[in-house]
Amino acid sequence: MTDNNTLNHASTPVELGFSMPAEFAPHDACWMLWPQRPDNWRYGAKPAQEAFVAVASAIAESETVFVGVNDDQYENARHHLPAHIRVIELSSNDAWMRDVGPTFLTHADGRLAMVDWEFNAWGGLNGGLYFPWDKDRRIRMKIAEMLGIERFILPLVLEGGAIHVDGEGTLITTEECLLNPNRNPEWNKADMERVLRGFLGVSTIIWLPRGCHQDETDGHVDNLCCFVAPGEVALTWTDDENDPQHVISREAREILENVTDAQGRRLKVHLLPQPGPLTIADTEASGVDRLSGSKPRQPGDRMAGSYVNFYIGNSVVVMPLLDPAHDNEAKTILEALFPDRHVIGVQAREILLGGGNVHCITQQQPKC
């Protein structure tokens, strides 16, 4: 049964035929929300907007692009993002689309769905960024009405940004989020496991043990890990031994090479340099506002900047430009993964600023 495009789901997606696919695979659109959190982006997020504009116009040279934005902003907005950038009024407590936008499914008689997961800011009243997260948990039945697609609505709290999937059957994440107290807490893996295999149809689940040192976000795999090509990852490296992140990756390496996927392949694992280590100057972390409920910006903090957080669109690569030692190879790199595509560097410290990058405020809708 369904009710305003919302199936209560007593058979699983997989069972009606859905899956998820693999962001390398086609796209009919990526989403983007807006920033303007003053607690968050620093100077009214002025500079993040044009980190924002620089995302979604890189992104649109390959795919129709949604930027969601609050009533408030919905003039600046449209001022500062070229004409052919599709502004929509969709309210939100932040601008991280990746996690509390839908999870897209696909169908291969051509329908599209999603799965509605739950949010809690990662981590709720234990551990969560921002207070409260409402017009983000909203955001998903919003865009399902808009699209007029099926909704499959899941009680459990994942964000975007946990998992990874190569649209073979095998799914990549980290135990550090997944499995944290302040997700999910009466959940085993097991549980997690099945939930896993029956919404986003997939049969093999490589779990590795934590994420990017420092993620506020409690460990995403997107930061750490991700799929290039069925059978292929790049993973976030550093040689320097005494940088926490390398031990981190070292153990997130030795698993990769030595699991197989679900068509039986063993995993070609390929190493994007580490940028910085990174911390926020003095004058980033002034300008940010200090209000209740929100994660406080201090001067020295390490950010968990990563060339892995990129965005693969039809035709690009959007990557994050974050130090000009490693700017170049991370490209090189990629250029040769995916020699299809052109892959666009942005300055991208603000949103790093934030909590996060380029793949984490963005969100592909497959095509069917």
Given for the second form:
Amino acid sequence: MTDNNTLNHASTPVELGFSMPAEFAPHDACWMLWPQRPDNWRYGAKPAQEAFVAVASAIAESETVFVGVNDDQYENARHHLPAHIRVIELSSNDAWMRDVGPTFLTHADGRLAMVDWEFNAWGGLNGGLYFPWDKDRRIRMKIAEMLGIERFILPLVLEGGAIHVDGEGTLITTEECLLNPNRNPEWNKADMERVLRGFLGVSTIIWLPRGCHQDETDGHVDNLCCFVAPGEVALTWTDDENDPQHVISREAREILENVTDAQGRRLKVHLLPQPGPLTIADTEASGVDRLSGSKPRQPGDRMAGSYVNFYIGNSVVVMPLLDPAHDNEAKTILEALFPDRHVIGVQAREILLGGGNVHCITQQQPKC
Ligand code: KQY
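Moving from the form predicted on its own to the form predicted in complex with ligand KQY:
First the chain shown before, then all remaining chains and molecules of the complex.
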């Protein structure tokens, strides 16, 4: 296997024939991590572990699921996860595989590769969510070793949840995240577009201004908006003009309805109702250890709950259940958007309490 830093090479992954497929293209597997840190997950992560088991089990209905676990939790994870889920020792600082895992690339000749971005725990020492993040930074390299695939190293801070692609040349992201000074202060927008084109095989980049209100990732697009098919996106939505999310979703909708994608199509925008608004309860905040260097959880804080944060598997869609007042409506919409897949709702408030949701804790490995 080559340790291939393409910045020092003549060819980019795209020049070599690689590109990033859409999430709705066929998968070989899904990768996850096991939650355990008590300063992010309440009660020693026991309730979150139950939710992760439910997500892994739902995804495993249609693809192989690997769950990476720190050694001190290995036996516990192996005990709680069903036998057909592949539990491997893989050290991490937390459990956000979307962000610390590989961005996989495929080649028409059947090869799989990955982009290994830089990672700084969502903002480094300038607003990042924990310190250190050294184990997280080694995850992509270890997965490349396990799979024996090429790893294109790119020293651009980017988390997987910050981008969505349609596999036909279009990428969606947010300025709030990618252009945030706590990620890549030395990169301008044009530099960034150049490397995204060269590494992912996209030609059209749609920049939305901001992600969801109070999203602690600095506005990951995967909580706001995602592709559900070529030329079609889902967007989190509230009609309540007094809710700060309304203006964020409205400005995104205006952009999405007026852009042309890489194939020259106008996008069809499907609206998913926003759950809640959801806030952290006293009993939930009090279950989280207070340690210096990690983000405190305060009672009453608004959480960035969104039904857009779902995972598209081979024959399932795994969606977060977050609010009995809106869960059924959101599920019905997703069922109409994915008529060939079984939409499975998973109780996901415990994942949201940790700062993300189903999409953030999963990473698909495409079929080659
Ligand atoms: O939403 C994500 N992609 C990750 C959230 C990280 C939260 C860490 N507390």
